[in-house]
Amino acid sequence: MVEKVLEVKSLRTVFSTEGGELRAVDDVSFSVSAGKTLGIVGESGCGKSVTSLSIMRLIPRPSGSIESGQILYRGQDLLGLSSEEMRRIRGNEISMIFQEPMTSLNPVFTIGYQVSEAIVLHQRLTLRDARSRAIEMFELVGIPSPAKRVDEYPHQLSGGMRQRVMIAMALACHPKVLIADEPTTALDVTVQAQILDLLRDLQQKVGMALILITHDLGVVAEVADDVVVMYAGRVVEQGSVKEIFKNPKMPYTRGLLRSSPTLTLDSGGRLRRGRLETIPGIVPSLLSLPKGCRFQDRCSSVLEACRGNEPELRLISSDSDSRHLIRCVRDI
């Protein structure tokens, strides 16, 4: 059996706002093992940040907090532990790429410090060693000449650039798990490409557990195993990456299949761009949520039962590898 390096069971994350207690993330369960990726994806808004934001319990205080539910780390519960222990973990053993790298990158500071100040924290070696370590996790995330670049600011690298700094940084202290947001948003599609096999690569030497963040279904065909798809701070389809792209059951995530774009060949042997599709509506104010689906306002082929009390997560079928859930009253 290969180990769940990370569990989330039944996991609700709430903000207070003017207009009352708002629900980012509600009963959202999942698991990733050692070695393996977890996509998580959906429209913005959906609460797949929030979740990130939870297993690292960096949830803004005192608006937000964790209302209930388990975060596992190798069967400890990240929720039970003192802000100190948490310290000693976060960024150690769990550790995260943000969204945005020139807003996540200190611009008075050099790029080696930085890593290096998380290396000096959490693995107690010198900065001397520290900026040696520093420069071999530059070149170990393909920064060319590193040596030279250590002492170079955020302002000076490229997008593409920063954001393997990010990584370098995310994996100085060899964690466990790595939780990838958004890794190659605004970066043009080689970078992107480069910074994916990337994070095979590195992922792949050190069997660390990844959880990548995403709105590109594309980028989750191409390196997950496992998907989960969220819609309005739960989830609504769950399974294997081969499973959920091949016979995808809820509505909303054939909506968002159909919404990615597609190239084809016509007749002539020439490549056309598929007539993209989109799914109507907007999604609902955690607020004032629908009674039922959350997805009926929007969905193709609700029902009347759709109206009444919200499906459950459930069942449908699973194997050694997999278990596909859904949370949908239509008949599959």
The other form holds:
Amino acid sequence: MVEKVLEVKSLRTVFSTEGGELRAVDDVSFSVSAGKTLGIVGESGCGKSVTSLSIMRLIPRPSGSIESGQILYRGQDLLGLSSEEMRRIRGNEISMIFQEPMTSLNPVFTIGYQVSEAIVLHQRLTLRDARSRAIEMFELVGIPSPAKRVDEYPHQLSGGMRQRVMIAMALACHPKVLIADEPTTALDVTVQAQILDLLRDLQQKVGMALILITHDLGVVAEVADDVVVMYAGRVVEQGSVKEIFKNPKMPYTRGLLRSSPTLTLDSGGRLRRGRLETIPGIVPSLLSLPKGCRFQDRCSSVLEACRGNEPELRLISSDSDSRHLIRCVRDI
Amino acid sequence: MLFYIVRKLLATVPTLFGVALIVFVLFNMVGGDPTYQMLGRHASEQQIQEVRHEYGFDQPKPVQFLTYLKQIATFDYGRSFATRQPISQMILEGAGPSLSLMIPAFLITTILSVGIGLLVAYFKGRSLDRFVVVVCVFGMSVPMLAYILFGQYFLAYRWGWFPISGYESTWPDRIQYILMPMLIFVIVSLGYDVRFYRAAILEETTQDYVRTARAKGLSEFEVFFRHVLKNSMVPILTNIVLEIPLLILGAFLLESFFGIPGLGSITIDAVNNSDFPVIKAMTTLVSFLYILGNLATDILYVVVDPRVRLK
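Now show me the form predicted in complex with the partner chain, since the one above was the form predicted alone.
What follows is the whole complex; the chain from before opens it.
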């Protein structure tokens, strides 16, 4: 049994808004082991980013707070730590990359300084030593001529380069867990592939656990070992990538899979265009959720039972290393 | 860097010229003939001609403009209508009292308002922040005149803490006369400035890089005083420099109420006496100070914001 580095149990994160209290993350559980990748997928507004910010305990206060649950990092509940202790975890044991490389770096400090800052903070190196470490990290993440680049400012770099800087910063202290929140969304397609390859390479090298948050199922299929599908703050389907892509059960997951563009060649070598489908409607407001299943209004195979009580997450199959869970009344 | 400064300096030349042209048009062409204002309606034709000749009003307009430009360049604005003193000498004499009031007043205001702005932004939403914001709004809402009257009646007349008004040109005697107007200036400016700096700093705290800095494991203190502060320097500096020329305007009221013979008093007296050359000299001076202030901000931007250099 591989060690579970991070285990999230029944996490519930709420925000108080003018319209009332909304549960952005509602009873979410998952775990990730060293060297493995967990993909969290779902449309915008499903609670993916809030989940990751909850793990970092960076939920904007005072409007947001973690109401209940546990976040166990190597068996220790992060929610019980003092803010001082939590700071020693952030950027050191658990790091995070954000989806906006253009704005996530501080414009008035050199990239070298921004990476060194984390190193100085957690590894107690001098600024000079941290700088050489930063150059090594830039080399590692594939920034050309890092010794020259180290003194440049973020505005002198392209989006892809900035995201590499973010990755270098996140990995500078060899974290055990890396949370990547849509790391490639803001980048060109060609750069996306480079960044994903880079993340995968680095993960193999240092053996960390990776939580990859994305709405791109193609990325998940390629990179992840396990998947959590989220909808309106809930986990609606969970299991290994192999199982979920081969055998998706929840209509929402199926819808997501069908709305991924596929490009394949037919036997004659011509491009075959699969018809791109969409899931009608949008994610409901968390303030006015329907009674019963939260996906009912957009579901193509909705039943009367879907409008009753909200279905529980239930186990439908399991093998040695993964359990397939769905939140759906239908017996598919 | 040097190239940038030289370029910015050269760019101010047309602006300065334009301002001079506008001032000239307003005063020498739109404003009418000031000799009548000066001499009154019973002056003889010969007197009028003499004055017109002395001030150059009999010259063609382009020549008058060149004379004006020469005045600016040599800082020699001729003599006042009212006092017959050389204007440049009046300005130099008035600058001393004005600066000894405004420099400490401005420094105290800036240090206090940036400091309080940082403090309340750091404690945003807590009771300290709310309290300060309410006090600021109150302070902004009361006009300066109310503070002046209150100060002169209670602090000076009733309680005798300060002299009611007056001035002494020797040090340290002038300090006692400066204290109350300085205090009033600080109180009046603080409300607006604290709110401005608080907003400028809070604007920065919502940026994505702040989240990155937190995710790195930095303490709130480090995030705030290292990452946020350096980014909010641009709006803070802009506000500081833009206020410098207004200092002279702010001093108008204070100087005349407290009998301080500074530039503000000179200007108000000149306006009351229709002292045309003095008003023109003061207008020119304030406009030029404003432009130079802007130039100084442009140069300071380079120091605080690395993105400026490339543009």
